[in-house]
Amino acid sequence: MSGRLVVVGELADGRPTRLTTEVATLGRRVAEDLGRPAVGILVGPDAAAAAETLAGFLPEVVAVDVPELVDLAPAPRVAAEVATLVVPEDGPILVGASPDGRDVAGALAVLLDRAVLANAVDVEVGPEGPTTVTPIFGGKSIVRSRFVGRPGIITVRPSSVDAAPAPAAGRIVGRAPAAASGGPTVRRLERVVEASGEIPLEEAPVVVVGGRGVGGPEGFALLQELAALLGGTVGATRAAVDAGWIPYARQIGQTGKVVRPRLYLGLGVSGAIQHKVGMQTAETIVAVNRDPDAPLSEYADLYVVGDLFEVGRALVAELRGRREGGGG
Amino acid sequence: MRIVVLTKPVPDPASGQDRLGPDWRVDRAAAPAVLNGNDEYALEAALRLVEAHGGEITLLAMAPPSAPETLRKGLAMGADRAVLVTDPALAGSDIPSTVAVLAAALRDLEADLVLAGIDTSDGFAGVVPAALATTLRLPLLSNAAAIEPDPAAGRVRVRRIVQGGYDVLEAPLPALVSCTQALGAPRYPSLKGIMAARSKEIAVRSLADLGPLPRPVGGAVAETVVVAVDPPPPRGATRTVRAPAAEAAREIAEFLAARRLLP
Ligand SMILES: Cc1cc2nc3c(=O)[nH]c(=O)nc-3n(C[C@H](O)[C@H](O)[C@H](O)COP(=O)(O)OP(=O)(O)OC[C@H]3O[C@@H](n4cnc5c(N)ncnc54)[C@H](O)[C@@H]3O)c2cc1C
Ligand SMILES: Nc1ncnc2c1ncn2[C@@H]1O[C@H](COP(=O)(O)O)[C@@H](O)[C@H]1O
């Protein structure tokens, strides 16, 4: 068993994502308990300054610059790239549960023919090899997989592993790009920045949520308010987001983003099922909501049973008042 | 245009009785099975390409017998008709078995466009579109919030959501797309419509129909196996706070406080 743990990265901007970082963490860990040297590739435009970055991560790095991937879909290109680095002996290969991510791992998944375990939240060792642990149906049961044979593909859930750099710092290798760029090209028009300097919902340790029961885009207000006072952004429900109140891009759960912030603050939610799966594993959660027995009643850290806007402008007040007393 | 759609039967997830039974597979029989939610955005998707551009629609699912049920609902929607492929060999398929399978159905069906959830609701993968994509060397547009399809010139424009905004990217037909919530709410199938349902067509074809495959498929040669299903670990107790506002708001910040979450 000679093979080694790969890292595929994703950049965005120029940079490994933070997904990447999280899942390059994982691997480094897994690659240890596995025996098994661990390597990152990335590819894409600029892949070697930020091999820079992952090599903080990893103990090798393989950098691949494809600069006309600045006009193209990419993940094509970089499943084919990766395909051509992977041998046999590899495995199993990491990717983060992201957009481009998953597209990469289904490509990966047909060139190398090799098995995927989607969405794991942590790769445990055991004699038989990797196990991935995986929420299914909205986190009620937690499944452990494994391989048969030769490991796969493991895809890795946004937000499950904290990132933490290496102890020192790997080594970069580029290559040339050595895929044929045979496959069909999808070409990028426009890129439309549609809401820049906002802290990224996946990345704020505070995610400040409204539902239904925030009645309309004025109330949201009140949760920017209350998101500027705690350090945190604002998330939605889908029916917020359906009602046109919030963009789709603010929307946590199951079609729209997992979340595990510090503090999820939730007004006016239910806390459905399709919901629970984008912020269960949120460290502290805490509700409003008129009715005491709504389902997030049932994992909420703390429920306070009363009107959203009475007690989250008596939040605001408080929260000021803490700040101007320099703190309570 | 033809549209294939592709949809998968899943457990209904409201019914709460979504589970594994005792081989560890989805067990069917304790929920009823619902067409995964993001398929649906996908049917809508395909159902208003086809009123704007003419065309027909099928809809694709591998699946257990009983899917007929769950494909009504899409042909009562709209759909033209459906193919199920269905075989007790699948049974535990994995998602090379299940991508060899869905390709090979494809091929058959000559699709402009092809439609797809970004992911179902059980298994949560989402990279089924893709890895469909690369086997049958079709041009992959995922996340889509938006299509526009240009038969005449032979191109699809997709809008395609990324972090803090979206691509515009544009590739020939024919195409494979994954679809997002928010190209806009499905439809609910109208009196008329479920009538009319109950005559369109459901092919039902076994492995056998769909001719020799490029690689072994089903459960048999599945190369991922579960090993064991646990209940997640618990949160810990819920503290229910019933107090005048003020006095809440000074609960929260107190909570807050003592868990060091207040900047
Ligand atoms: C396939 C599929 C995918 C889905 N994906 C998602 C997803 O990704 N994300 C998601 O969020 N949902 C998703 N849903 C929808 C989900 O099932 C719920 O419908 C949704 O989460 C409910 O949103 P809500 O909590 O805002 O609304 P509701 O369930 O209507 O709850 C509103 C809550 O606000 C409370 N309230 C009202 N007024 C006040 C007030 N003044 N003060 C205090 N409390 C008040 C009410 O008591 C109620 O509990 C999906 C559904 C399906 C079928
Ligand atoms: N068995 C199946 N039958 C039909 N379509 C499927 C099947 N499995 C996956 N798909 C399609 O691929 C999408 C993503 O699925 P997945 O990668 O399994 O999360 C789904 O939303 C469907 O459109």
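Between two forms, the rigid core is the largest collection of C-alphas that superpose within 1.5 Å. Values in this document were obtained by computation on a predicted structure and should not be read as measured data. Numbering follows the first chain given and starts at 1. What changes on going to the form predicted on its own:
- With the core superposed, Arg320 shows a C-alpha displacement of at least 2 Å between the two forms.
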The other form holds:
Amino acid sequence: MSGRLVVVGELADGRPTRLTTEVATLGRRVAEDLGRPAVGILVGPDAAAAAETLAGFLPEVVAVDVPELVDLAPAPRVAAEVATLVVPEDGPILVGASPDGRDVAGALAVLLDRAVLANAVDVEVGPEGPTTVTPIFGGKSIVRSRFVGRPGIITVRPSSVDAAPAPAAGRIVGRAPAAASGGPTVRRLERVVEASGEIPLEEAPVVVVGGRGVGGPEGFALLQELAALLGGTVGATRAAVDAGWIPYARQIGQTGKVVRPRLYLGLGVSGAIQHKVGMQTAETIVAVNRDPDAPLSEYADLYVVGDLFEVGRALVAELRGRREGGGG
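Next up, the form predicted on its own. The previous block was the form predicted in complex with its partner chain.
Chain alone follows, minus partners and molecules.
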């Protein structure tokens, strides 16, 4: 079938990533607005099994089982498989803007000779076709861009869309892997997984974030306690990460992760524009800072001027009291 909108999925631990379901949700809506069918593609080990999840979001999913990707960096092979699926009449190709997704988009741009529009948070459909919506300058401005001529590749920023299943599950089409493309092969020599029982930052309903005001690595113990009581995860600003107080994997912002929790609790966070980019879509933003004029005060739903340790310990005591009293 020609004229499709194509969604390129990404696998992690044998399942489609959360970002993949977000991109699929956006892709389904854009395809409906364009009057085109939508199809997803998953490439990797046990792709057929993982396709059952993605089929809950798209009317059709092509599954290409490639067992050897267990030991290989996926982007070159994924791009090669997607390139064999796409035909000239197909519409835009949507890819998640993860590290691997950006690599896939770049490779597809070369293989298919298509342009790329990066870091979209939305795609609007008008008389001239799809238009991407992208914040720039730390969110101070919004740029709307569209392809001139043939539709190209759009990378979608994480946590910019609420994943929503389709009314009915789609069909799964199995496909044998294409012949080796002769492109580069990148073998994984080592895989390091952070040892943590916490919910991943991108999926956490509550994120407790520390900034420069935390004062050092020992200050994050209070944040860990608060996060545990709230059922959330600890994050950090770039200043805290650069100081070596917490690993880079916890960084939120323009050069870190984008989060969209129900509650963002910032302690000692000034809220510079680079950090705002990564958390401004939180449903509720609560902050504690001694500086009444910190940038975060301008967009927080609740801003407490005070010592973060005094306020934090009071919160811990209150939450513990409620738990012990059965108040939840």
